[in-house]
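Only one chain is given next, in structure tokens, and it is the form predicted alone.
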Amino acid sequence: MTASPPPIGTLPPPGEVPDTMWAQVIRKDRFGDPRTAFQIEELPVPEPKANEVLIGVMAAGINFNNVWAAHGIPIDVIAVRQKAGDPNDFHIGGSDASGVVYAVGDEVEGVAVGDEVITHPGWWNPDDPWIEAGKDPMLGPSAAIWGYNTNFGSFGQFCVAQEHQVLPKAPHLTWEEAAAPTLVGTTAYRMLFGWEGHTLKDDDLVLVWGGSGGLGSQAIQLISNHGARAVAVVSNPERGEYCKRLGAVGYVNRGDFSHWGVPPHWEDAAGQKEWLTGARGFGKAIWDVLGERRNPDIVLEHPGEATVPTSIFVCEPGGMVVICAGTTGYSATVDLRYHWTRQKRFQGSHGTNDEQAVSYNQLVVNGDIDPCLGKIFSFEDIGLAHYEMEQKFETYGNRVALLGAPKPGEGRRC
């Protein structure tokens, strides 16, 4: 081992592990604006335990979960871990990584030093009785999102992941492209294929919120590749055209409507009438895109508070609204009249299991799914990257920060 961390933009030869590393770190006393919540610190390189892998990080994907971590809401991830016995008083986030294996813990058999890999974000305790019983790990009590609920994610020069999370990097992708899509891509895959009775079928119609963003860009490709049809919801026509290039049959501009947010109480007749006018207009806009009166069989939700009422309203009777986040807030209100009488499913979806992650990654390796790299940040600007995501700065696809990889320029776009 060597004493000092390597400069950002470099890594030592595989197998040579330094004592310390540079990392973008969140601490409780600076919760708030991501630009100040994240600070660069020198910390010890973590050691892989049994069934764990130490990865030298070339590039790290930026996801909304660490916007929440920076603010300490809706949970303080540091406090939660400390309550469970973790002695560390800091958080190194990052739920997407591309890199090289530097060391493996005991019982690791399928990964070797020098392998070029990516990670998926599903983490769980292998001794969890739920998992030992053969049930879906992401529904188990110990399920967590790596690099959010867990520490030592991809915003350090070295990260630690469980062996089952470590998957082969697509050889045709650059480090930054490979780091871009896995959390959002595996999330979209689970949303579309993970819920029995409402898995994606040929010719299904799927409404995709935030179609030009990270989750949406992956979902549209998965839908199109499966022989189904995607209609994207976007904020302007330029983003809509981008979604069409990815395979969407068309788009709806949410800026044409103003009924967003929690609807008026059902006893407010005038307010209800105004809201219904907006929701029905939004539904008609979907018909206009299709050229037929057809409602979405599946709605992929993640804005939450501002949009869930409309999603439930426009979903096909017997269809499913599936949600994985709440980027506009998580106090959503559902008008149950349009939920129970039309027998719609409102399904939560979180993370990925191994089977789903492997299936998604194989599509990437095969070249069937483009990672949609939108913007590259320096290691120093990881806080800025999260701030821009929170403030909804214009970016198509996914954001990535470089750590061990040298600065390549602007990358490529779908």
Ligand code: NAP
Given for the second form:
Amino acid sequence: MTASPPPIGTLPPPGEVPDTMWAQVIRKDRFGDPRTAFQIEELPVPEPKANEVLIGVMAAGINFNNVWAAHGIPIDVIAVRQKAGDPNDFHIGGSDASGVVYAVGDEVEGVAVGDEVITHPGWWNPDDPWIEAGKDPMLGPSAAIWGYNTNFGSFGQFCVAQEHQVLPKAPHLTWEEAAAPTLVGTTAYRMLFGWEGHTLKDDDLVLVWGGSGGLGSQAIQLISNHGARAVAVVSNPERGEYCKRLGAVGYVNRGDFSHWGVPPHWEDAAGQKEWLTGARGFGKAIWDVLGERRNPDIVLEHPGEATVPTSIFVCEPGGMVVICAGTTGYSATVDLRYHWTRQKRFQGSHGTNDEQAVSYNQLVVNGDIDPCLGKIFSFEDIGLAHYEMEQKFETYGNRVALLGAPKPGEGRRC
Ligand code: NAP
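Alright, leaving the form predicted alone aside, put up the form predicted in complex with this ligand.
Every component of the complex follows; first up is the chain already shown.
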């Protein structure tokens, strides 16, 4: 055991755990702009408890959830944990990791020191009666997103995950590639395959908002690999062409429309007419992509307030709008006339369970899914990476930061 943290870009030999580590840390008194909310601090390396695994982090995926954590919106994750009895007054986020196992807690059987692994973000209390009853853990009261709701995520040199979250790293991927896709990929997998009655069928048409982003790039591949068709929504043709390269049959440029946001009240006849013109035009743009009058059976939603009214409108009767976020706002309105008479489903979706994560990771291991690594940041720039994500800087796919991995592409491969 060494007292001081290893330099960034290195890790000690597997099994040699230092006392302290460098981490990018959020504290309540600096909530706000991610560039200042995140600060590098030296903190003790956490110890894995029963059923937990200590991972030396090679690379960490950047996700939108720690943009929210940096702002303390919509929840103050530190305060929520403290209320539940956690003594720590800081947050080490990071919900995607690639790395090497350094230590295992009691009762860990399937993972050993030296294993090269990635993590999935579904976390829950193993004693939760809901889970003990064999129900979907992500619907249980203790379900959480690792590295967002929980502490000691992948923005520290060492992170602690539950054994069931730890999956084999795809041997053909570099550390940074391996750290990129799992949170968004498993979320997209659950959205597409998790909701009985509306699981993806091979003749389905799926509308994918933000097709060139993290979630979207994974969703398009899952859809086209399954034999179904994806139409992406993007903000410019370059992003649309990227989506086509991933397997989308075409794209709609949302910049061609302006009816976004909360629609006028239903009693405002003129406003409604204008809104309907925009929504119908958007629906027609999907038909133009397809060359047939076909509406999406599934709409993969995450922008939220700006787009939900349109998503509900264009969804095929009997189809599903499945949503995992409200990036543009939470006050999405639904014109119920298009919802109940056409018997559509509006389904919330969050995180992943183990089965979904294992199935998704197998596709990555098989080389069937590209991790869509868009941009690599240094450990020092983790705050900047979140700022760029929040400000919608141009990046395709996913962002990652390097911790133990020395340089892009030069990390040890299996
Ligand atoms: P991302 O990589 O930043 O991609 C988001 C995409 O949304 C962008 O590529 C952008 O594409 C599109 N977009 C931006 N503003 C928009 C607007 N006003 N209207 C329509 N589209 C817009 O983010 P991500 O990783 O895909 O995550 C997206 C959201 O899902 C985030 O809020 C994240 O927190 C959430 N999420 C939730 C879960 C969960 O388990 N609940 C898991 C993963 C992600 P264009 O500009 O080209 O349209």
